[in-house]
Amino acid sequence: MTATAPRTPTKAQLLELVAALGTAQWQDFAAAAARHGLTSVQAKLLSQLKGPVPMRGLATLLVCDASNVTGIVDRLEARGLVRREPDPADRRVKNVVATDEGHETIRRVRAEMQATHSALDTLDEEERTTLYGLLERLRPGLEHRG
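Please provide the structure of this chain alone, in the form predicted on its own.
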């Protein structure tokens, strides 16, 4: 048996693989969120709160109408996971901030993503470093919202 050089994957093959991985990761995230009584969208909103984020900014991040964000934030606020604060620069704007309990909840959701952790555990240190570098190179182009 002769060893042959691997073929360079096409963009279509790469897109299919990225989509499959994204779907699997999202399903793992949604399942972990559900174990904490959160919908996947509630958990996604919570995961976006590294600091104060305006309600309209959350709508952009979640790719939904601002009116939908109000209901999501209402439910998270009722559970003590977020709070609304007036923006110091414009008191008409309401920022959403994760509470300590909210930060802890999303940390636990991520820690409980067993399928994702198991998949990453198959990579050695060098492979993880390489993967991280490649993903960081792709990230700006994928996060850009014209």
Given for the second form:
Number of protein chains: 2
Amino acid sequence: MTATAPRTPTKAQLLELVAALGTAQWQDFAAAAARHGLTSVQAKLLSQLKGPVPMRGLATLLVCDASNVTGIVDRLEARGLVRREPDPADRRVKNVVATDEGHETIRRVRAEMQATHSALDTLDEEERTTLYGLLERLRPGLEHRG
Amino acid sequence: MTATAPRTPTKAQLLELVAALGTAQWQDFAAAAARHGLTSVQAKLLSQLKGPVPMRGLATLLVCDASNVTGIVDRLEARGLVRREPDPADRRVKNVVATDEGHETIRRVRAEMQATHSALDTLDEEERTTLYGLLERLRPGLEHRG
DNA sequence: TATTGTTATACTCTATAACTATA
DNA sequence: TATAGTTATAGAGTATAACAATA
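Could you present the same protein in the form predicted together with another copy of the chain, rather than the form predicted on its own shown above?
After this comes the whole thing, all chains and molecules, with the earlier chain placed first.
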């Protein structure tokens, strides 16, 4: 048995590796956010704002109680990174939108995830394509709310 | 161009996918921990205790200030999941070890990461081997402290 | 009645700074 | 003097419960 024939990992081994990389990736994101004075949750909220999203929708996306979103958006709004807008169709709803500065800030956070970037840079184009395909297969199962 | 020829993803696409799965995996871990009355950080600390680890070492592993570890270990110890032991060689050091109940609890948390398990179950043996190999390549870069 | 967003409360995590006991 | 662990403090995230405005 030479080094060129990788053995099948056990489920436990694969789970541990996935967990370790998930954690490392999350810490990399948190560190990049911190350099911009953002907590990881604030940055995560900002990264969800490709368009207007109701407060309640943000709670669902962040997997937390709706009452928490008030404070998180308050702090982002005080810094001028997001805005609350009334919903034209339902006066109970407030839609949150990122300001230009908000979009620019989260763009920089993503660009500064050094550990994640340098890790992906170790793969060649074919490996990246393979990895992307496999991760896309995992996505539906992993994001399903059980 | 048919469906059988995957195109090369951009770096941004791959980064977004990795970030989304990292987050989903972390939320799955947090949800499993919560079912056992543990916060995600408490569970993460517990998962590091394969052997005795000094308080200071836990701070490094959790990427947080040493002062935080006191409270986290306090709460785990109050529940009987970990113990503090004096270090034979250095009387300043306290080593933290998981109790039998602590080991059993973190084992169950891992087993109950339903979203992660069901995601990995969608891959066949060959795909899992390929994924494992690629993720092992990513590990050094991702866990490097920049 | 049900839903949206908010407030009040209590607990946990977090970094900073200062302390103690060892080395 | 340097290091390990702790304490005190303040800011932020978290769930629960209750509330006003709107549907």
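Fair warning: this is a prediction, and the values are worked out from it, not measured in the lab. Residue numbers count along the first chain shown, from 1. For clarity, a rigid core is taken as the largest C-alpha set superposing within 1.5 Å between two forms.
Core-aligned Cα shift between these two forms at Ala12: this is 2.4 Å.
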